[in-house]
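A lone chain, given as C-alpha cells: the form predicted alone.
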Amino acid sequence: MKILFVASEGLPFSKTGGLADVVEALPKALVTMGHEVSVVLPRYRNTKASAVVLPSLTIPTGDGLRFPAVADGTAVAGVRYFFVDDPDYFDRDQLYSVQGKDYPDNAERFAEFSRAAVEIAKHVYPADVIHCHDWQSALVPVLLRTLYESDPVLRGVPVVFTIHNMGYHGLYPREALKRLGLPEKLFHMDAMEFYGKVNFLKGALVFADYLTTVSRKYAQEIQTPEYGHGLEGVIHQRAEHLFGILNGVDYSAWSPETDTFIAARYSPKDLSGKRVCKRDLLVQFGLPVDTLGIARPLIGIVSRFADQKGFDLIAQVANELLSEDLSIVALGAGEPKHEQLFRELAARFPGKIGVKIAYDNAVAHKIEAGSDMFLMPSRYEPCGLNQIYSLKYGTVPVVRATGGLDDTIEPFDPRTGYGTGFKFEAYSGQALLACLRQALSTFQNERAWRQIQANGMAKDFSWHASAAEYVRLYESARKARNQMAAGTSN
C-alpha cells in the first residue's frame, strides 16, 4: 500500500510536540511491514532538500495565485520526505507563532500546505490513502471532498485524519474562506461553521472517512463536553468512524541501553549507570551535585509550557511541593505565563529546581535518564509519550488519570508489587501535592522503587501492534472509498 502523510511537523526536521515523534516514527514502523510511505512536511529554516521536484505548483488563493515549490528530502530510514517550499510562510524563527502569539497568517500559510499536499498526492506520490495529522492539514480533507470531489485521479483516495490534540481548532473569522479562495458553501453547521467562525478542524471532522486519536482514553473523553472543545456534538456524530489508537514508542530512538544523548547506559539488569545520568543532569542544570544532592529525589518535566499541562496546579502548592526534600529540571517553551512561572520559581528556590526555556531534544533524553520521577499533571493528554519514554528508562511516571495517561501509566500497589507509577484524579493542587507525597514515600523504600522501576522497564509500547491497526483502518477506508466512487461513476 502507497501511504502519504501529511503533517505541519516531524522528526528528523521539525519539533515543537509529540507530533512530531509520531510522524517519524509511525511511517518508519509501516515500513517495516511492507509498506510504502512518503511524508508532506513544510520547508522551515534550516530544512534540508536534496533536490526539486517541481519548481512551482500554482495555489489559488482569494485574490491570486502562490507558486511554492516541492523539495526533495530524499529518504531516511525508507520513509520520503517532500517539503512545500515558500520562503514568505515558512522561512521564519518558529514553526507556528512567535513569542507566544499566532503567526496572523497561519490560515494562508497551512491553506497554501494543503492545497499543495493534494496537488503532491496527484501529480507526485499517487497514494493509496492520505493520511493527515492535526488543523494544520485539516483542508486536505475538505478540498478533496468539495474542490476535487469530481476529479478521477483523487475521488478514490480516502482520507485519514488523526486528532493529536483537540484544543487546538485552527479558529478564523468568516472572511477568510474568501481570502483562502475556498466555497462560501463550507460556511454551514455541517461543515467548517462553529459559532460564526471557520474552524479548520471542524472541516476535518466532518469530510474525513475515518478518524482516529491517540488513546482509546481520549476517544470518549472528546465526546463529552469537558474534553469536546465545542466540537463534542461533531465527534459524537462521526462516533461510528471514530478509533482510539494508542500512540507506540521509537525504541531505537528511545532506550537506555542504545541512548547517544545520555551520560551512561544502562538496562533493567544494570542500573549503575542511571546514577551517572543523574549527576550528568544535575550538572547540566547547575544544581547540588553533593551527597545530599545526588540523594535527593530528582523529578523531570519535558513539555510544552501550555495550559493543558497542568502547571498551574504546580503554581497552587508550590511552596508546600518545594518544602519537600526534592529538585527539579523542567525543560520546555511556550506561553509565557507558565515560561515566567518556571523562571520565578528557579529564583525562589535556588538549587532546587532547573529550568531551562527551550526545545532541546539531547536534554530532553538526558532528563528521561537522569530523572527518579517525571511529571505529568496535564488537564488532558490525548496520549502522551514522556510518560512511556520514561517507563523505558526506569524514570516513574507521576501523572493526572486523563487521556493516554490513564491507558498507559498502572498505578502502583505495595501490597501486590504490581504498577508502573502514580496517578490521580482530581484537577487540584492539593490532588497533584498527594499524589508526588505518595511517589516520595515510596522512593524511600528502595525495594518497592527498584519493583516499580522493573515493572515499567519491561512495558512495550513499541509502533508494531498500533500501525498494525492503522493498517486494518487504511483498508477500510480504501475498501468504502472505492466502493462509493464506484457508486458516483455508475
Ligand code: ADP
The other form holds:
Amino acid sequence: MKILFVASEGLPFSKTGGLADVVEALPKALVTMGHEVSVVLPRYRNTKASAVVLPSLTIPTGDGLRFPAVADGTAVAGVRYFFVDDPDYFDRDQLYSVQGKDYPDNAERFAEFSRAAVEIAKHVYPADVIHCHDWQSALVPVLLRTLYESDPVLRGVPVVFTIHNMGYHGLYPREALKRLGLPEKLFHMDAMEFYGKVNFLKGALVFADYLTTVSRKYAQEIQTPEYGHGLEGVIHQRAEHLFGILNGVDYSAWSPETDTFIAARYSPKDLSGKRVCKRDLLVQFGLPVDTLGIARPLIGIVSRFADQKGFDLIAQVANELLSEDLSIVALGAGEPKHEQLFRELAARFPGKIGVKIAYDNAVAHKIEAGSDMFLMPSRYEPCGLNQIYSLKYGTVPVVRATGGLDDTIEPFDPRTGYGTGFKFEAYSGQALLACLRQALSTFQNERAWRQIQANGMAKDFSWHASAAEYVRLYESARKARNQMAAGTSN
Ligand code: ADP
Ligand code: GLC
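Can you return the structure of this protein in the form predicted together with adenosine-5'-diphosphate (ADP) rather than the form predicted alone?
Below is the whole assembly, all chains and molecules, this chain first.
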C-alpha cells in the first residue's frame, strides 16, 4: 500500500513533543512491513532539503493566491519526505508559538500546509490512503470531502485521522473561513462550527473516514465531558469509526543498551551502568554526589510545560514533597507559569531539585537513564511516551492513571511481584504524594525494586503490533471509500 502521512512535525526534522516521535517511527515500521510511505511536513528553519520537487503550487486564500514550493527531503530509513516550503510562514524561530503565545497567522499557515498536502497527494504522490495527525492537518479531510469532492483522483482516497491530543483545536473566528477561502457552508454544527467559532479539529472529526487515538483508554475518555474538551458529542457520534491504537516506541533511539547520549550503557542483566548514569545526571544538574546524594532516590521529569501535564499538583504539595528524602531533576519548557514554578522550586530547595528550562534531547536521554523514578502526574495523557521509555531504562514510572499512562503501567503488587510502576487516580496533590511515598518506601526494599525494574525492562512496546493495526484500518478505509466513490459515480 502507498501511504501518505501529513503532520506538522516529525523527526528527524522537527519536534516539539511525542507527535514527532510517532511520525518518525510509525512510517519506519510500515516500511519494514513492505509498505511505501511518504511524509509531508512544513519546511521549518533548519529543515534541510535536497532538491525542489515543484517550484510552486497554486494555493488559494480568501483574497488571492500563494505559491509555496514542494521541497524534497530524500528518503530516511526508507521513508520519503516532502516539505511544504514557504519561508514567510515556516522559516521562524519556533514551530507554533513564541513565549507561550501562538503565532497570529497559524490558521493561514496550517490551511496552506493542508491544501499543499492535498495537492501533493494529487500530483506528486498518489497515495492509497492519507493519514493525518492533529489539528494542523485537520483541513485535509475537510478539503477532500468538500472542495475536492468530485475530484476523480482524490475521490476514492480515504483519510485516517489520528487524535494525538484533544486539547488543541485550532479555533478561530467565523471570518477565518472566508480568509482561508473555505466554503461558508462549513459554518454549520455538523461541520466546523463550534460555539460561534471555526474549529479545525472538529472538521477532521466529522469528515475523516476513520478516527484513531493513541491509547484505548483515551478513546473512551474523549467521549466524556471531562476529557472531550467540548467535542465529546462529536466523538461519541463517530464512536463506531474511532479506534484506540497504542503508540509504540522506537527502541533503536531509546534503549540503555545502545543509547549514545548516556554516560554508560547497561542491560537488564547488568545494571551497573545505571549507577554511572545516575552520578553523571546529578553532576549535570548540580546536585550532591556524595554517598548520601547517590543513595537518595532520584525522580526525573521531562516534559512540555503545559496544563495537561499536571504540574499544578506538584505546586499543591511542594513543601511536603521536597521534605521527603529524595532529589528531583526536571527538564522542560513551555508555558511561562510552569517554567516559573520550577525556577522557584529550584531556588527554594537548592541541592534537592535541579531544573533546566530548555528543550534538550541529550539531557532527556540522561534523565531516562540516570533517574530511579519518572514522574508523570498528567491531568490527561493521550498516550505518553516517556513512561514507556522509562520502563526500558529500568526507571520506574509514577503516573496518574489516565489515558495511555493507565494502559501502559501496571501497579506493582509486592505480594505477587507483578507490576511495572505506581499509579494514582484522583487528580489531587495528596493522591500524588501518597503514591510517591509508596514508591519511595518500596525503593528501600532492594529486592522488590529490582523486581519492578526487571518487569518494566522486559516489556515490549515496539511498533510492530500497532503498525499492523493501522494497516488493517487503512485497508478497511480503502474498501469502504472505494464502494462509496463507486456509488457516487453511478
Ligand atoms: P507530549 O507529546 O504530550 O509532549 P509524550 O510523552 O508523548 O508527550 O512525548 C514527549 C516527547 O518529547 C518525548 O520524546 C520527550 O522526551 C520529549 N520532550 C518533551 N519535553 C522535552 C524537553 N524539554 N527536552 C527534550 N525532550 C523533550
Ligand atoms: C500528544 C500527547 C501524548 C502522545 C503524543 C504522541 O502530544 O500529549 O500523550 O504520546 O501526542 O501520540
